Structures are given as structure tokens and as C-alpha cells.
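Next comes just one chain, in C-alpha cells: the form predicted on its own.
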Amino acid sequence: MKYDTRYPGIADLKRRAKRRLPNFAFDYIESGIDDEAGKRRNRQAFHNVHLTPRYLRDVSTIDTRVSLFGTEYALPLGVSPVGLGNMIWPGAEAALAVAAQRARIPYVLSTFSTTPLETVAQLAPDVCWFQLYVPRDPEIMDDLISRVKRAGFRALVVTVDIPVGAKRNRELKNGLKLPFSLTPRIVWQSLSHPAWALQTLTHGAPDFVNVARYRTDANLGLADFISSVTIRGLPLERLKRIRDLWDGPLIIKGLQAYENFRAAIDCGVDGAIVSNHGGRQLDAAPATIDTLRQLPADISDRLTLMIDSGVRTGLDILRSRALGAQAAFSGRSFFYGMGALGRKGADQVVEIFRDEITRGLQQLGSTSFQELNAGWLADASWPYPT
């Protein structure tokens, strides 16, 4: 095993991260919306997908590679976009970009990252994707896409499930704002976690550097700031404009309704990440693995389908593949790793997933990730396809 076996699973990293991070930083990555039922439902829904193993096969050699939009990746795993990543652990975004480049897995940088997009493109030139929160102002959108294109990002991921900034109760209680308001609570939490505080002093206070030039009010709460910058619902006309501006792979993230997938296909979108924003936007939204299960063939035949929200194990990724996904992404897993182990945490998470994907395929009797299909589902019709 090529990782620290004191923390053999993502859940172990989460427990250690909770001890090492100030409460406001841990709550930011961990929290969902409202009662956080949607976040819990994402996890339970993965457990509800059962796979039937096929034995009497030689599984000494396993192929975990996947091809996405003409690029081969070593694993069907990617790093989901997470805004304000360097607040969770200072330097996290750059460390994750380096680890993703080394591991040959996609790294999706958020519009609301705290590392310049040009820097990340240099650190992960072969695997960097950019997640676009569509600006309200068309001129700002055009400028931002132009910067992403010049930097050399390989794919553009348009997120559509944030028509308004979310009212996340933990964030409101912690009083998160940019720039940081040094309330007594935040000062005490920072000083009581010296490793985090020292790293923050070294790296500097995080800020939304990629949209700073477009900012009009420098003292907004997180939800209000996001609402002030982003468009209130993405019209199809704007999506078509993005398609005209971007000549590389265009991916849409956050769709769950069938008619929305059809509309995106008509706009020329190449792929979709089935997502409910990790349970952080609408507490009543269906679990993403359930949405994936219900999508008909006319969607999967015309779009490269991927998934995020609730992915915590290699087995989750194999379950997703059996239901039609070409890859799966996780954000919280990687930031649990960063919070738990610092820069080493990025590689730790990659290797945990690599080990679990490989062992899972061997246990199922499959020699490659691409081989998995609906025939491995426990409720598939008999006889199984060969």
C-alpha cells in the first residue's frame, strides 16, 4: 500500500481533519444546506447500489485508465471544484494541482478559488479543468473565459445549480466573510489550531483572487458575494454564448432533470457531471447516484456522463460506472486529506482511491474499469451479459 495506513479510509482523514482545522474552516467544507439531509442522502444512496461479483476469473492485471474528451487519465477519479480552498488548508489548491498532475487525474479549479487560475494551469497543464460560475455581466463572463483559454485549461465546466447563494446555517453562525472579519470567535479558533494558523501566516489570508478585479463591494458575506457576481439562473441563450466562446470540451455540472440534459445536448455540450453540489444548495434534491440510475440511454449515448456529490470510496466510483458514469469526482475527500495531513494528504487520497478501485475491480471479477456495466448490478436481468 502506497499510503499511510494509520488513515486507510477517507473517513479516517475526516476525523483527523476535524481535530486539526478551526471549526469555521471544517464547517465550511463539511456543511450542507438546511438540515443537511441531502448530504446524508447522497451517501446512503451509494450504499443502496449492490453489485454482484463474478469469480472464476484471472484478475492479476487490472486496467484503471479512462479516456475523457480525448485525454487518457490514469484513474476514473477527479478533484471536484471547491471555492475558498486555501482557507480550508493554506496552499491546498496548488498542492492538489501538483498531485493531480503527478497522478494523471482531472483537477477542476473553482471560479471562487483562492489561487490564480494562471498558476494552477502551470502546475497541472495536462489535467486542469476550469469550473465556471457564470457571471451576471456578459462582459465579465467573456473576459473570464478568455483568461481561462489563454491559460491553457483543457475543459470548461459550467456549474448551473447555484442560481442564488445558499443560506448555509453553519457559515452564517461562523460569520464567514471576505476579507475575514477577525471576530473573537475566529481569532480564538485560529490560535487554538497552531499548525493551521502558522500555515495561514505563511501563505497569507485567502481571497477570491480570480474575480477580485470584478468586485464592487469588498465586505460581503459569502452567500451575498456569490449572489452579487453570478447570474440568477442560466438562460439557454447564455449557455449557447459560452459554447461559441469555448472551443474545447464543454461540460455542464449540476443538472438532474431529464429535460435539462436534453436542452444542454441541443446547445452543444459535450459532457455532464451529475451533481447536487454536495448537498449544499437544495436539501430536497435527489441523490446523484439515483439521478444517474434514472437517466435514459438517449442521454448517456450523447453525453459523457460523470458524477460527484457523496463520493467517498473507490467502490462508489465502481457503482457509478455500472450505472453509466465514465468518471467520478470528489471535493470533500481531498480537502479532508489536506486538513488531516497537509500537502501529503493530496497523495494520500489519490492512493486510497487507487487501492480501493483496483481491489474493487478484482473482487468483482473485472479486469478493467471500462468493462463494468449494468450487468454487474445485483438487480440486472438474468442471464448476465458475457
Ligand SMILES: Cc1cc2nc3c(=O)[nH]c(=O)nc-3n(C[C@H](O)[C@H](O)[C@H](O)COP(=O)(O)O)c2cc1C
Contents of the next structure:
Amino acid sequence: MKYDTRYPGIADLKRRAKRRLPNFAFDYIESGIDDEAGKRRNRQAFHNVHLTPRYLRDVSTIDTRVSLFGTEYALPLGVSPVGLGNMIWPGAEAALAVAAQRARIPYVLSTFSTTPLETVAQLAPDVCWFQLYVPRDPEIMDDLISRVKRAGFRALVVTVDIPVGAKRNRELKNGLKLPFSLTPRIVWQSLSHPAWALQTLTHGAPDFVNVARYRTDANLGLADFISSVTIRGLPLERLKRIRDLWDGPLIIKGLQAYENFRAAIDCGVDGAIVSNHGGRQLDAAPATIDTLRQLPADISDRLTLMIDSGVRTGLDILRSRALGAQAAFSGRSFFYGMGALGRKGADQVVEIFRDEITRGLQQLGSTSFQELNAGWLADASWPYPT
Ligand SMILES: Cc1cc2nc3c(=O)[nH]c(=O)nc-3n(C[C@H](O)[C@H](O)[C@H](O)COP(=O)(O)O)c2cc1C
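Could I see the form predicted together with this ligand next, after the form predicted on its own?
Then the entire complex follows, led off by the chain already shown.
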């Protein structure tokens, strides 16, 4: 195995990250909204998808490759966009970009990243996708999209599920503000985690570098900062404008309602990441694997479907495949890896998933990720569709 077997699963990395990170940084990753029931539901719903193994087959060679929007990736796994990455672990975004490029998996950089988008595009030229939080001001939006284009990003992911900055109580209690300010609570928590504090001193205080130039109000809490910059609900005319400006693959992230998928198709969107933001926006939202299961063929035939929110094992990715996803993404898993092991945590997470995807396919009796389909669902009717 090409990873540190003291931490063989994402859950092991999470436990170590909790110890190594200051509480405000761990809470920032871990927060869901309200009672955090949606976050738990995402996990539970994956457990509820049962697959029937098929034996009596040669599974010595396994093909994990996927083709997304005309580009081949080595695994059906990608890194979801996570804002403020370098606050969680200094240098995390650059390390993730390098690890994704090496592993040939998509890395989605957040609008609210703390590394300039131009730098990330250079580190991950073949695999970098850009996630757009749509700015309220159309001129700022146009400017941002043209920077993303110039930098060479391969796909644009428009996130639509934050019509307003979320009220996450853990974040509020910790008093996180941007630019990052050293409140006594944050100083105290940092000093009691010297590895993190030392790295942060070396890297400098994190800030939202991609949007700092457009900022008018300094010193806002996270939820208020997001509300102040982004559009309060994305009207379809704006989505059409984005389609006109961006001629590469256009992906929408965060939809869960049938009519929204239909509208996205009508606007010329190419793909969708079925997501509920990892349970961070609406505690009542359905688990994403349940939404995926419900999408009818008029959606799945016309959009490249992908999923995130609660993906923690290779088997979750295989479950998603059986329900129609071409690839699955995770946000927190990668940051548990960083929190646990520093920058080498990115490779550890990729290798854990690679191992679990490969063994999972062998166990299921499927020689390629592409081959896996709804016929493997335990509740599929017999004889299996092929
Ligand atoms: C700390 C944190 C920050 C996030 N920031 C963003 C962001 O900037 N843009 C975005 O589209 N989604 C953001 N998300 C949502 C992720 O892209 C993704 O949908 C979610 O993390 C997937 O769930 P998982 O963490 O359970 O794998 C964030 C999630 C977390 C945990």
C-alpha cells in the first residue's frame, strides 16, 4: 500500500486532524448548519445503498479511469472547492494542486481560496477547475471569469447553493473574520497547536486573495463577508451570461430540485455536481445520494452527473456510480488529510481512495469503473440489466 497504514481510512485522518488543528480551524472544516443533521444524513444515506457482488470473474486488472468533458482522469475522484484552505493548513491549496496534478484528478479551486488562482493554474495545468461564487456586481463577475480563462482553467463550476452566507454557530462562536484577525481566543488556540502556528507564521496570515481587490468592507465575519460579495440567488439571466462568457465545460454545483436541473440544461450547462455543500447550508436538504437516485433519464442523459457531500470511502464512489454519477468529489476528506499529516496528507487521501476504489471494484466483480451500473444495486430487479 502506498500510504501510511497508521491512518488507513479518512476517519483515522479526521481523528488526528482534530488533535493537531486549533479548534477554530477544525470547527471551520467540520461545521454543518443548525443541528448538523443534514451532514450526518449524507453519510447515513451512503450506508443505505447496498450493492450485490458478482464473483466467478477474473478481476486481476482494474481500470479506474474516467473521461470528463473530453479529458481523461486517472480516478473517478476529485477535490471539492474549499474556501480559506490555507487557514486550515498553511500551504494546503498549493499542496492539493500539486497532488491532484500528479494523481491526474480534478482539483476545484474555490473563489474564496487563499492562493491566487493564477498560481494554482500553473501548479495543476491539466486538472484545475475553477469554482465561481457569482459576484453580485456583473462587472466583477466578468473580470473574474476573464482572469480564470486567461489562467487556463479547464472547467468552470458555478456554485448556486449559497443565496446567503450560512449562519453556522461554531464559526460564529469562534469569531472568524477576514482579513484573518488575531482575537485572544484564536491566539490562545493557535499557541496550543505549535505545528500549525509555526507553519502559519512562515506562510503569513491567510486572506481571500482572488477577491480582495474587489472588497469594499473590511473586517466582516465569514457569513457577512460572503453575503456582501455574492449574488443573493442566481437568476437564470446571469447563468446565461456566464454560459456566453465561458466556452469551456460549464458545471453547476448545489442543485437538488428537478426543475432546477431542467433549467440548467436549457441554459446550456454541461454537468452538475449534486451537492448540498456538505450539509453546511440547509439542514433539511436531502442527502445527495438520494437526490442522485431520483434524477430521471431526461436529466441524467443530458448532464454529466457528479456528486459530493459525505463521500468518505472508495465504496461511496462506487455506490454513486451505480446510481448514475460519473465521478465523486470530497471537500473535508482532503482537509482531514492535511490537518493530520500536513502537506503530504493530500497524497495520503488520494492513495486511500485509489486503494478502496480498486479493491471495491474487485470485490464487486467489475473490471472497470465505467462498467459499474445500476445492475449492481441490491434492489435492482433480476435478471440484471447489462
Ligand atoms: C470548510 C469548507 C469550505 C467550503 N468552501 C466552499 C467554497 O468555497 N465553494 C464551494 O462551492 N463549496 C465549498 N464548500 C463545500 C464543498 O465544496 C463540498 O460541497 C463539501 O465539502 C462536500 O462535502 P464533504 O466535505 O462532506 O466531502 C466548503 C466545504 C467546507 C467543508
